[in-house]
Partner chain sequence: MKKTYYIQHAILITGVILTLAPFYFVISNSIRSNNEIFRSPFAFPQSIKDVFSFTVLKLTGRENEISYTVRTTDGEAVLFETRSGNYAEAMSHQWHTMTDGFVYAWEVLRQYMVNTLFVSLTTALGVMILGSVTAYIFARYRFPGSGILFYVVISVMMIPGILTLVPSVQLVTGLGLRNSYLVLILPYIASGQVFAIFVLRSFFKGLSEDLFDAARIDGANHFRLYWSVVLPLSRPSLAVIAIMNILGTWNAFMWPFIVNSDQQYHVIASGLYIMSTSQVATNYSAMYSAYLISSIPLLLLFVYATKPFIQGLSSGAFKA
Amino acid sequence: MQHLKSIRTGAACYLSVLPSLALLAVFSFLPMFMAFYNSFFEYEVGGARTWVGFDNYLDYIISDPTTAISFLNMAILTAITIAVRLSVPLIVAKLIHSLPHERHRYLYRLAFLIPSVVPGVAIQLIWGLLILGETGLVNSILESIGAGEFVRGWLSDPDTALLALACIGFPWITGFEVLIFYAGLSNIPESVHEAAALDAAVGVKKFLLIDIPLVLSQIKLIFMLVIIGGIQSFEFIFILTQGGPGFETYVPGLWMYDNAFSFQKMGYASSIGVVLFVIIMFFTVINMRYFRSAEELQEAS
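Let's have the structure for this sequence by itself, in the form predicted in complex with the partner chain.
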């Protein structure tokens, strides 16, 4: 590696990584610095800028009426998502993995992958219209079994809107996660299973004590993805409830979107983005340790 140390090679190296770095500089780092910078101003598109210091942050954290409820909603939705996205696909992956015939295992994996071919927007619209709608599947079933009193607009009733959002995607068997867990389970060396058999670890006990610790790195990956995604995601809420009724399903990302593109409060929107960034950083830093240890573990093995 190190015997190619001429100036020419150095220049060629810089030149080769330049396109990547240039793109990142323009489309990642520049917007990031703009976000920090803009968050200290207040301005409209095409209007004058006023320096407001930390006012945007103070307004958002202290006096904005949406802050408390939107963070609560975000936390609830993220917690539910973590719970279901970690448990259900892992159990399904385990069930598939335990089957003796490769053909069956392949077919099940394929079946659970099929929904990923439908664009996410389409899935959300289908859930909103076909399943949770006023005349949707859930209400039709309730009516036909004579439970008419439970019929409601699941996404528009203040009591159920948030839960209904969390239920989208039921039974939450997402192909991508099943595959990742399946890969993790397949990589468990045979010797571990043999050792487990000797210890008479079977069934649920074996699953909890042997399988889960060995797919821990996959669990951490998905955990991290879900947390980061959960804090950032507002698209499906934008599509389904727009955060309503009232602010019952509102999340901070949506408020940022509205402030920026609907109310023209660009600086304020940027400061919301920065607040969310800080929260994501917090979780990332906490998880850094686990990341490193997982890598080390891998290198050691």
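Taking the form predicted in complex with the partner chain as the starting point, write out the structure of the form predicted on its own.
Partners and other molecules omitted; one chain follows.
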């Protein structure tokens, strides 16, 4: 009787999950499989499909003149983003966590979280028009300090466009990363802090040798999210530079978008999407297989 009751309870649990699984299959898995399928065809929306096999992939990887420069730009932007989002928010979270009063810690967490409600597009437009524009804040400051020779259109100059895009969001303190790192620091047992104090591990030494190893799980999470976002992202480039000047700020995601919705080359765009998917899966497997979290390090020891 008890066994039958367990079966019924399990069946009810699985049935309750089915609607969510069905929606996930229709709106996530099906488009993904369709992208794989469409990548082997040449076609426009509403037009006839022509089987081309792996030609789309070969053209993109071997013949497309944008491939090398777009992947280089993507790698540079992603590397800069990894460096700042794994360091600056962690330092800020540590500073907040070190405050003596919980009320003050709460107020600072709230202060860093409030900017997250501002739409990303608005922030990008503010940076593009009011800060990095030809009459923006950066150029105004340069002129006011007598460094007018450095004034330029930061997003229109080929020498500075990519770096200017990387600087958007300075000082790169986002509420999400701060809260994630703060949660990791809060989960460190008090006994660890007491042992560190006995061993004279305080200040920067404690932060480097104790705090960072114990928030590796959070670092691992943020690292992977930044990798995925860096490979997929193109919206802010589309808004601010459209990949220009020339191809100086082009990234694969923007080239995929242009091929799909500007050139109507849906099969070619699908092949670019599949290539990006494979790259993301590669980094995901590497991250899961070789980057060890704090819990895994504790189990190993």
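For the two forms, the rigid core is made up of the largest set of C-alpha atoms that agree within 1.5 Å on superposition. Numbering follows the first chain given and starts at 1. Since the model is a prediction, treat every value here as computed from it, not as a measurement.
Core-superposed comparison between these two forms: the C-alpha position of Y14 differs by no less than 2 Å.
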